[in-house]
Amino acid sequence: MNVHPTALVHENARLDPSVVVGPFTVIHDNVVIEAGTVIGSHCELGISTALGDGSPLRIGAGSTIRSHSVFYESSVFGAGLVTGHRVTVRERTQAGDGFQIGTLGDIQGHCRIGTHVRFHSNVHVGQQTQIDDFVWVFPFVVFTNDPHPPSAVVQGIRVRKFAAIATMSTVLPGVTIGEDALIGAGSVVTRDVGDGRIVTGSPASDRGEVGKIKLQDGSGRAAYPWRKHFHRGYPEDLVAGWLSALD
């Protein structure tokens, strides 16, 4: 391991030899780093509080957590998580391979995200909340899940595959939305979307399908779904099985 020397790493943490640690990071003992991770500076990993499982926190291969992230234990990663900085990510999380944090996500944990999910900055998911695979989350979104705070009352949110949400959106307790769809920037979303619909507006209204939008390009193409032009950092096995669907 590349450990450096201002580095805390706990004696019954498992490291890949491979992984490389940077300045004043922590490593707790109930935390899992599989091959060629690498961490920044001032991060804490594995923390333990009653909210946990006393499960440990397991990092994926090839993932990049960037400095002042704290990610605490009882979570699960996938392959190639790559976080920005000053993440944070509560217990009982679970996402799969290739998700992105961006700088300053908060995930308050209790929460269930699929493959290839994308958060840009200042995302903040409340618990109870169910992201699919291939969503798009843009900055300052929030997902709440309190619907009438403050009380003890969880309705957590459902998105579902390649539905993309724009930034400076609010979705409300208990909302789902659907497969292919989109929030307008600045939306407040409190009711379901169905799929393959846009929504704007606070409160969000349906605009119709989002078939009818065109890439500002010139080209004259449909922007949606973005899958059919939109592949840059997907597998190319990935990306071909998506076109071919789409045929």
Second form
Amino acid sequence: MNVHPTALVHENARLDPSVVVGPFTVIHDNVVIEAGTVIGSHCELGISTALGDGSPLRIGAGSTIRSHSVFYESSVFGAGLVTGHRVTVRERTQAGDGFQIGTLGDIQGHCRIGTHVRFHSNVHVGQQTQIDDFVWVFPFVVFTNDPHPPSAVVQGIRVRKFAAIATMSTVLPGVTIGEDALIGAGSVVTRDVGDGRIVTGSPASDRGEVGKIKLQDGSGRAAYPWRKHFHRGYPEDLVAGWLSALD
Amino acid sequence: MNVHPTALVHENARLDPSVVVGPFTVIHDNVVIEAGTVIGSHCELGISTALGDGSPLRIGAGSTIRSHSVFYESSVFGAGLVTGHRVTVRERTQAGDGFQIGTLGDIQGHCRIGTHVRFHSNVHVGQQTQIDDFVWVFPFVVFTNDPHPPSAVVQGIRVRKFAAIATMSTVLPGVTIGEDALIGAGSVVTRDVGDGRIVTGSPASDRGEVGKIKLQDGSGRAAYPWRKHFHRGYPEDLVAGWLSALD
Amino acid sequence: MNVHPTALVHENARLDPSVVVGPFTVIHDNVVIEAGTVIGSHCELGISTALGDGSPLRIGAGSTIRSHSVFYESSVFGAGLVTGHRVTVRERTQAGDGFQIGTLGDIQGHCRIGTHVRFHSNVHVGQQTQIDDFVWVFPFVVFTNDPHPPSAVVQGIRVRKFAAIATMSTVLPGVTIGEDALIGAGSVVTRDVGDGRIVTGSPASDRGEVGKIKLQDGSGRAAYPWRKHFHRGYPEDLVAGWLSALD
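I've shown you the form predicted on its own. Could you give me the structure of the form predicted together with a further copy of the same chain?
Let us now look at the entire complex, which starts with that chain.
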């Protein structure tokens, strides 16, 4: 085990011997970390909480958690989790393989994230949010959950697969964003968005089909669905499946 | 005193013997921390600054400061301060009992906060902001202070009691937000908001009385004033006083 | 060298003997730090990356890097860099003298910053952004770069000298913001902004010449160009040059 001598790893934490732990990182007892994972400096993993269910924090194989990040117990991540710096993930977050959380991401827990979901920097996810596979979320997007704050009512958001939510957008409680939808930058999404629709503005309104946006690479191709042209970092067999389904 | 052996607590810092200090936390000399307070890992408290007045950082009894947080000297907090992770609080911040600051909160100092004020994640408070008792501020709200940036003119904001400011709103310099007012998500508040009014939009405009919003819990009750139905975490006698005043 | 005994400074890092390094800070091997610089606690400097060019992280003389900040290798900063807490700067960022980055700033790398550029808190800078001398950027501003996210197309933003971008504004890919322009709070800037123009709104639209805004200090003077009245922290000879050029 490549644990830096200044790191504090609790004797009951279950780390694969291949796990790397950076300096000044604290790992509490109720943590399971699989093979090949690298944890940066100044992190704290497995914070205990009365809001959890007693289950451990589980980090899948081949993950990278960058410095100054904080994870609570009672969350589960698939293989290949990659975080930026200073992310915060509260209890009862479930995510599939290949989840990426950018720097400053703030996940409030009690939410479900599919496979290969990618958050850019500073995304805020309220409790009860459900994000399906292959969704993209860009910087400073906020998923809310209280329809009349403050209250005890929680209305989670649902984002369907392949949707993309651009920078500085706010999604209001209970909204469903459809498959392959595109939310333009700076939008306030107050109602459901249909599959393959573009919405922009505050409050966001419908601007048509995503297929009308052209790729600005000189090719003349459509920019959406994005999985026709953008494959960076996805497994090859996954991409092959996407492309054959689109044919 | 439950100071972790890796923590660095200056010998002149005045911590009650019951205070808990987490690993890798630095506490400078000009700090007073009252009984029952818990300080997380990787914090730095009491940073000295020429912008202070020489007085200590004072943290009231029974407080919780979560990991990676930074506080300067010359600020005073009442009992029961609770912070998320990585909050930053500059000098000359004064806050009453029961102040909550969510993860990533950034308080620029020289401001006054009442009792039982609650900030959710990533709230930014410019200098000279004054926030009265029982106010709620939701994620990614910014309180500004310069009417024509950059300049040396500072026009602080005033938020009156029980007001709620929803996610991703920006409040412009010198604005007063009235008692029990509600600022909708994504608003840019450019002028004063009256007591009990709803405003939304960019620039924000008046949408009527808060009383017209119904609680989405099937009860048919009004959602505002919120203290009629939402009491989580407030002292019982405080709530009793609220309710009798509303009768 | 005033390196705190808990700091971890690699033996190949090249720090001037006058450099101060705070507790629990990690400095990797590929780092050059010039005289008089002060590094706070809990930082990590010089993170190696396959996205760099092998060159070191260079920090100019007389800089201040506050706590919990993270810098990668292969970036260069002039003299007098000042950061807030928890800034993140990725590889291949180039900045001139006097750069200020507020707390929570997130610079994605591969960008160019002029001299005496000032970012307030929580500014996000996408790759390929170019910011000229003396620009001001206020809290929660995001510079994007992908015209149809997600894609492999990168269209960097250009901000010309003396421009000011107010709080919570989003600048869309490929936009040029003119010299002395003012972007109002909460704007979504979707097209180029001319020299000395004001734009506000979402999408941002033209509101006239900056010269029409009056200083709210009772003087009756114009608030823009701001360098006529605001000089805090700039070198005297620089200010003298500004003023003589404006006469």
